[in-house]
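Here you get one chain, nothing else, as C-alpha cells; it is the form predicted alone.
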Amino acid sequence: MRGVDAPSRWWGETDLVHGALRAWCVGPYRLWVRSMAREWRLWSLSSHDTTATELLLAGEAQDTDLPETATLTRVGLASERPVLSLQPLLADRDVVVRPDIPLVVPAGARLELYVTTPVWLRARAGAGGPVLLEEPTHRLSDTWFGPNTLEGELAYAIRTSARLELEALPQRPNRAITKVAVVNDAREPLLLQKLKVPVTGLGLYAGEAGLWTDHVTLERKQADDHAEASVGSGPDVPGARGERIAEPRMATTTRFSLNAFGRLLGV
C-alpha cells in the first residue's frame, strides 16, 4: 500500500524488574520509568522536532541518560510484578489542521486529504491498571475555533502538509492518520485554510501501516452557508483497517450539522 515499511508497534506491556530504569522513545517524546518497591517514577520528555522518526522501546537506561529538563512524575503504588502498559490514544480535544499552503476546493468537488495528529500516552500499571501517566506526545497549541469570542471551543492547532496522495505523507511512530473527504456543494470555490478534525469523537486503530482514525467527511451545502460532517467505521483506505485499540473520547453521533460552515472549516 505504501512504499515504506510499517512501524513497530511501541504500545503494550512489558515486564518491568523493580528498581531498574527502562527507556521508550517514540518520535519526539521520550519515557523513563522505574518501578520500586511502593512507587512508580515516570520521567517524559518532549522535544520540539516534529518530524523526529526514531523508536526506542523498552532499553535500558542509566540514572546518567535522564535529561535535567525531563519532568518527574511520582506515584504512590505498589506493585509485586511491576508491568508498564502503554497506550496510544487520541488528543483530548479537536485539532484544527491548517495546510502549510490553502487548498482550492472547485465548485461541485469532492477531494480527499490525509492529515496526521500527534497522539496522546496513557501508561498503567498492568493491563487496566492504575493510570501513571496521560500525556501528549508532542504539546499542541491552544485555539479558538468559532465565528467570535462568545460562540466556539478551545481546540488544539497544528500545520499540516494535508497530502491529497497517501504515498507522499511522512510516515511518524507518534502520529495517527485521518482520511478527511471535502466535498464543496455549492457553486463558488472553497478555499480551504484550515479545517477542524473532530478526534475526540473518532476511534483508534493499529494498522500495518502504523495508526489510524475512523475517516470523516466533511459537506458543504449548496444552498446555503449550511454544513453536515459525518464520521465512517475505520480507515476508509484500503489494507488500513486493523485491530480498533482505543475508542472515541466522546460519544457522538456518526453524522450531524453545523449551522456555518465556516465552524467546521474555518472559512
Contents of the next structure:
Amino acid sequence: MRGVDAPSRWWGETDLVHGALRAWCVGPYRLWVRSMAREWRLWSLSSHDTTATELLLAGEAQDTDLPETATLTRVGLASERPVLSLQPLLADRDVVVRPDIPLVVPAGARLELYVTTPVWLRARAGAGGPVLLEEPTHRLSDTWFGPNTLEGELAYAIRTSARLELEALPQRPNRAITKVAVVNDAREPLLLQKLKVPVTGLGLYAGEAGLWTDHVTLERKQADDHAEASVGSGPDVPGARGERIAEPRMATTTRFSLNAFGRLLGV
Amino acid sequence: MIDWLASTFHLQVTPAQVSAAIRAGVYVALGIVLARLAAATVNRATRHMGAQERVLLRRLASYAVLLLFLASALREIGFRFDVLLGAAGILTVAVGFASQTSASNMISGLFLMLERSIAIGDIINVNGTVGEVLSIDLLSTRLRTFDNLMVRIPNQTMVTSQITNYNRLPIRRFDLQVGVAYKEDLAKVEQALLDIADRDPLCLEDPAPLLIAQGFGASSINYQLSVWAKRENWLELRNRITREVKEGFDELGIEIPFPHVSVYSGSVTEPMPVRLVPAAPSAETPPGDGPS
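For comparison with the form predicted alone, please write out the form predicted in complex with its partner chain.
What follows is the whole complex; the chain from before opens it.
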C-alpha cells in the first residue's frame, strides 16, 4: 500500500490484482474490493459499535468472508492496472454535537473542548480517477438545527463526552478531531447543551495521532444568545498539524457565513 | 390557379387577394417558428429560476410572438382592427357570458401562480387526490397520481379547495399508534419506544421523538409515538419504525394485544364455567355438524 507511513493511516493508494478480494477495516466500517477486467465490485458494511478501533489495510480475503448484510456496489469501469485510492472526507452536512452532560461556560470565560466526528470514505479507481464509492464510516443520526420546524437546516447529530483534555480523547481511526473554543462574552453563564460544528467548512489534516480538522471558535456576544463562528487554519494543537488531505466541502467564500440565522449554540 | 379556384369554389378571387392570403400564411408560419424560438431562448435564459416561473415566462414569450404575427396575418387578409375595437363593448359582453367559467379558471390560475402555494413537481393533496403537479395551465392544473393516472383539476377548484403540499417543508412527522397489554410495565414500554426511536438514524434527534399516552382503550393502553424525519426519508421511516417497534416489543416480551372481549355473567356472580371439548377429526366431520 503506497502513501501509508503510519499504522493508523488507512488512506492512500493500493495496487490490486484482477479477481483478488481485498479487505479494509476502519473502526466500525468494513470494505471489500474486487477489481475485474470490466468492472469493480465493492462490498461495505458499517456496524453499530462506534467504539471500534480495529484497523485492517488491504488484507487478503475470501468470498466466504463477505457477510450477507454487506451492501454491494458494482461499477462498470475497465482498468488494466487496477489501483484503489481511499480518501477520508468530513461529513457532507454540519454536525450538531450534544454533550452527554451539559457544560456550563461561566460569563467571560473561554472553554476549549475536543469533539470527534466520523469521516466519510471516498474510493476512487486510482488517484484522481472516477469515484467508485463514497459513504460514511458510521451512519450518523439525522437532526434539524433551527429555532423552529420552518426555519433551519438538516444536520447530523452526535453525542459526545465533550472532553476538555486532549489526552482523555480515545483514538479511533474513523474519526476526525476538531478543537472547538467556546467564548462566552455575555454577562450570563452559558449552558452548553448542543453546538453545531461546521464540518462542511473545515479542511482535514493527517496528523501524527490521526485525523484533525481546522479549529473552530464559537463566540457568544454580550446579551445575545446567538454565536458567531470563525474557522481557524489548521488544528491549533502542537504536533497535530500534518498534511492537508481534504479541502472543505463548502466553497471558501461561504466558510464564515455558516447559516442564515447564525444560531450555532443551542442555549 | 386563380381560375381553377374560381371555377371549383365559385369564388370571385382576384390575384391581389391570393397574394394577400399567401402573405398571411407566411406570417402565421413565421409566427409559429419564431414563437418556438422565443420559448427556447427564454427556457435557456431562465435556467436558474424555478420550474413554475420558467413555464410562465416561456408561455408569455411564445404567446406574445404568436399573437403579433397572427394580428399581422389578419391585417394582410383585410381584417380591420378598428372595427373590432368598435365592437369591443358588445364582444366583451358576448364573450363574458359565453366564457364565464373559462375566465374564472384563467384568473384562478393567475392567482395560483402568484400565490406560489404550489409549484411544478410538488406532491399535493386536493380533495383527496394525491399526486405530483405536472403543470399549472391556463384553465387547469394537471396532476399525476402515484398509480400513474392523469388528473385535470380546474384552477377554480384549486383556488377554492384545501390543498395540502407535502413538499413545502424539509422535515415531516410520523405518528405511530401502538397499544400494549394492560399487564405491561408502562415505564418499560415508554423507555423501549424512546430507545427504538433513538437508535434509528433516520429519526431526527431534534425535534425530539414525542411519546403521548392516549388513554385506556378497549383492549389495550394506547400510545402515540411521534417521530420526525427528513421529508425524503418519511416513508422509509414509517415502514422501519413500525417494524422496529414490533421487533423490539417481541424481544422484550411486550404484548401488542388484539381487540378482545371479556365476558362476565354479572359482577356478583361466579365466573362462568368453561368446558373444553376435543375437536373431532375434520375429515370425518360433515360440514355443519362440528362442535359449535
